[in-house]
Structures are given as C-alpha cells and as structure tokens.
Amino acid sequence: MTMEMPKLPQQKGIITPKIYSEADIQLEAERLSDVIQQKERWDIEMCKTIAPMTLEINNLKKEKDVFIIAHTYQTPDIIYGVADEVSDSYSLSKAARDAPQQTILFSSVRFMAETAKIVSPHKTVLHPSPDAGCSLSDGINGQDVRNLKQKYPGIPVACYINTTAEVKAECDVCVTSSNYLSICEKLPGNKLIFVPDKFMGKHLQKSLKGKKEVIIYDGECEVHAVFTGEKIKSWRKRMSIQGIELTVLSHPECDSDVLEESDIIGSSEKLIKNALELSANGKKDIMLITECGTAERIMAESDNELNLIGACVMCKHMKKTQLEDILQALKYPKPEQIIQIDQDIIDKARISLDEMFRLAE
C-alpha cells in the first residue's frame, strides 16, 4: 500500500478495563488482527493492548442491551472490534430507528447521535464524545435557515444530514450523500434552497441545470475541502508515466473541480462498494478522495490485490472517540453523554427526516 494512514489512536487511560485471562486476550487479539487486516499496524501485540477493552465492551453491550453504531470514519478498533452496525449517515439513521434495543451508543460526531435521538425519541442515545463536532453542522444554525426562508419565501429547503437538530427542524427535507440528487430533483417547484454544504450545492446546481435553480449556503467540510482537481491531475500524470491507470473515487462533499476529475462520485458506502468491485475485476490502482476511514474499511474488506494511491485526510472530529470513551460511557455515562433534545425540536426535525425516508425509499 502506498497510502499514508493516520497514526494509531493513543489510549487516554481514563478507565481501567477488567482483567481477562491470557488465553482470552490472545484469542481476542487474533480475532481483531484478522478482521482489521492491517498486520503491519494492527499486529497481535498491538491488538493485545486493546483486547481487554473490546472484550468488556462486547460483554457490557449484551448485558445492558445496547446497540453500538459507528460511522465509517471511526477507527478500525471500534468498527471491527465492537460496532454492531457500520455505514454512512443514511444507513445508520435507519439502523438507529429500526434497532430493537432501547439504548443506542453512537460512535461518531454529535449531529449523528442527535439524528438517532430524533428518529427514536423514546430510546436512550449515548454519545461518548460530546465535544466531537463537525465543520458543516457547526457552521449553520436555525436562525441562518430562518433568514434564508424569509429572503426566499415559499421555496423548499433541503438540508444535508450534517446539521444540528435545530437546523433540521427548520427544513422541509433532510438528505444524505447517497440520496441528495434524487430527493432534490423530486422537490416541488423550480427552485430550492440547499444547506449547508456549498460544494454539494454546486454539484446540485450543475446536475439540475435547466430544471431547478439551487440557492446554496456557504458551508464546507474541512476535510473534503482540502482536495483539489489539480492534485488529481498531477497524480494521474505521474501514474500514467509509470504505466498505471488510476481510478479516482470521490465523495460529493468535495469541490466541483475535484468531482470533474473523478471517475466515480458517491457516499462512503458507494465508494467502498465500487472500490471492492474494481479490485475484484483487476483494477487495483485506486485513489480515494475522502476521509481515511473509508480507505481502512476497503483494506479490511477486500479479498483482492489493492493499491490505494495517495494520502487520505483524517477528520479530527471523527477520530475523537476511542475505545475507552465507549467503555466509560457504557459503564458510567455522564449527563453530557446522554443526548437530550427539546421535544418541539424533535417533532419538527422528525418531519424532515421522515420526508427523506419517504422520498428515498
């Protein structure tokens, strides 16, 4: 692999896990190392250091009937060690809604845990890292949406799921990276307001040109904003000199110049699916234009030769949650780790999410 990956998470030591036998730790370490499939980084000795935590977390979630959800951008020890469901925002919001367990632990950034509470208000939703924000959700509030609605009265407002409950409550429909194109095309009228991601908004403007006018907000994902079309061109040229045909897969949170240089555009789940299909068909030279967690999942889940080219960008917010945070939240949840949203906000925000489910299914 030529892709530069982030350093392994450093354990904070905020909670001491139970003591397990050497045999149990060895067996769990072997399971972790095998499923993560990065033996140079997650070898048996490294996995032994986290095995006591994964063992205790998995025992506790059964004892307390907790469903653990993790976004694709979380670290491999969480994704493959303790999570019951791993995916992108759309699938995870459905998983939170449909899980039979009455307690959901969401390993992610805060807006995702809020979304789980909105779709399942009767459930307890735990979020181990209350300070894990998001540049998109933190860059817009309810008043910003109300101002837009006042400026453009009667025009439908679609919000990307990377928004707070307060913002969702002011919008007509919520969308994700897997369905924003199809849902926005279905909205009534020949105009729509799209918040907060200006890059996805620009992609919408191009895709709906001649059909709808798209009014966009000036927000961006600080991770995906780093990538540029010129960098992709440079990589393609260097790879071509070496006789390598590069396939570029990009997330739609990137700017339009990146998307124009990409072969495939889609949500995290779509990029993973397509990368695995490409490698299965012998196209092993792939560049991923997204957060590092997507690359780590592809490496773990591919059975074929794969060459991930280039350097991914890590989301510092998504990487705030570590195994000991999950263990602590399961054992001794703090008030700030329990998601609380005013009922009137839940009721209003639920409308935008229900409309997303209706239009997407």
Given for the second form:
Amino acid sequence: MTMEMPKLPQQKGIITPKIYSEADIQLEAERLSDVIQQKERWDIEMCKTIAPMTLEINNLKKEKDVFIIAHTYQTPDIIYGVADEVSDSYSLSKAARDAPQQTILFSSVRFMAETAKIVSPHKTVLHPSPDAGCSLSDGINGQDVRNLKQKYPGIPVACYINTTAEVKAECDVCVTSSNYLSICEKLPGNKLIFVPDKFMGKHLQKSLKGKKEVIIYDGECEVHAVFTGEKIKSWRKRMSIQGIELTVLSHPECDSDVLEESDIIGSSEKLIKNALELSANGKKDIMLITECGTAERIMAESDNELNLIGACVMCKHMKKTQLEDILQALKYPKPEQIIQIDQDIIDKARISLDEMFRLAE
Ligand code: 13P
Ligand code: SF4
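One more: the block was the form predicted on its own; return the form predicted in complex with 1,3-dihydroxyacetonephosphate.
So here's everything in the complex, that chain up top.
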C-alpha cells in the first residue's frame, strides 16, 4: 500500500465517557481492531483509548432507540465502531427516510443531516457538528437559484444533493453522484439548469451533448478540485515503467481532465464496490482519485491483496465529527445539534427529493 493515509483522530476532551472494567475495554478494543482492519494504525492500544466511547455510544443508541448513520468519509472508528448504516449520499437519504427509529444521528456534514430531516420531518435528526459545512453547499443560496430561474424561465432546475434545504426548495429535482447522469437525461425539454457543481455540470454537458443544453453554476468541491489529469498521466507512466497497469477510479466532483483519464467514475459507494471487485479479480493496482475515507473503507473491507497508489485528500468538514461529538450529542444534545427547518422549506425541498427517488428507481 503506497497511499499516504490521514492522521488518526486526536481526542478533543469535550466529554468524559463512563468508566468500564479492564475486561470490557479489552474485549471492545479487540472487536474494534478486528472490524477496523488496519492493525498497524489502529492497534489494540489505540483501540483501547476509544473503547469506552464506543461502548457508551452503543449502549445509549439501544437505550434511546437511535439510528446512527455515517457517510463513508467519516473516520473508521465511527464507521465500524458505532454506525448502523454507512454509504454514499443517495443510499443514506433512503436509509434515513426508511429507518423505523424516531431519532437519527447523522455523522457527516450539515447538508446530509438536513436532507435526512427533509425526508423524515417527523423524526428528530441529530447532527453532532453543526459547523461542518461543504464548499459546494456553502457556495450557493436560494436567491442564486431564483436569479437563474429568472434569467432562464421555464427550464427545469436540477440541484446536486450537496446543497442546503433552502436551495433544494428552489429546485425541481435533486440528484446525487450516483444518479445525476440518468436523472438529468430524463428531465423534460432540451435544456436544464444544473447547480452548483461546475465539474459535474461539465460532465453532464459532455454526456448530454446533442440531446440537451446544460446551464451550469460556478461551485466546486475544494477536495476533488485538487486532482489533475496530468498527475494521473504521470502516475500511469511511472507505474507502467515498473510493469504495473493502474486502474484509476474517480469521483465525479473532479474536473473533466481527471474524468477523461479515469477508468471508472462513480459515487463513493460505487468506487468502493468496483475497487473490491477489481481486487477480487486480481487487479490489485488501483489509484483512487477522491477523499481518503473511500480508501480507508476499501482497505477495511477487502479480503484480497491491494496496492493503492497515489495520495488521497481529506475533507476537513467531514472529519470535524469525532466519537466524542457523537457521545455528547446523544447524551446532551445542544439546540444547534438538532436539525430545525421551516415547514414550508421542508415541503418544497421534499418535492425535489421525492422526484429524485422516483426517477432513480
Ligand atoms: P457521495 O454521494 O458519492 O458519497 O458524495 C458525497 C460527497 O460529498 C462527495 O464529496
Ligand atoms: Fe463537500 Fe467536497 Fe467535503 Fe464532499 S468532499 S463534503 S463535496 S467539501
């Protein structure tokens, strides 16, 4: 494995977990080390330091009947230690909608927790890190969409799920990285407005060329914008000199030169599924062009030999949430950790999400 991985989370000291016996801590640390599957980085001693927190979170979760959802970009201690559901943004919105529990704790960035509230307004949605934003969702507001609609009247508006509830309320349909191509193709007419990701928008323009004109906005993901097609080319060259044939997997939030150099493009969940299939079929030399969490899940979930090449980039917003924040939000939720959205915004935003579920299925 030549990929450089992010540093392990440092404890913040915002809450003191309950005291457990040595035997309980040892047992939990062994469980964590087994499920995290990175024995060098997450060794027993490291796992012992987080064991009291995972024990208490898992007990509280049962006691309070809470469903914990974590996005793939969360750290492995959250994903494998306490989460009930882990996936990409599309599957997680469905999981939030369908969970029977009346309380959902969403470990991720704000727009995902807001989406959970929109699709299940009668549930309490806890978001441990209220200031965990996203460069895409923070780069556009409802007025920006209203301006576009005024400039291009009557044209359907598709918004990426990485937007606030206020923006979703202005759109006709919401899309995610797993369905933007198929849903946008199905929209009526020969024009559409796509907000806010300009790179995904460029990919749509290319894919729908000759069928639809796509009007795009100027947003970008600060993480995926870092990658370049040139870097991929030079890695491919370097590896081929050593007789290694790389398979490049990229997230569609990357620029078009990156996507052109890629063998597989897809959501975080699709990239994981494809990487696991590749390694199971003996194609172990993989370059991942995305956030580090994807690589961490592939390493934990692969039973086969893997050679991850290159360097991933970390999303500072996604990594804001730690086990301590989850424990604190479960025990003593602060008002800002409970998602509140005006009913009229929920009602309007719900239309764009329901339309996504309808067109994606
Ligand atoms: P996914 O839906 O692919 O998980 O992407 C969400 C995201 O924010 C990627 O940066
Ligand atoms: Fe937003 Fe990019 Fe972070 Fe995803 S990786 S949450 S798009 S800033």
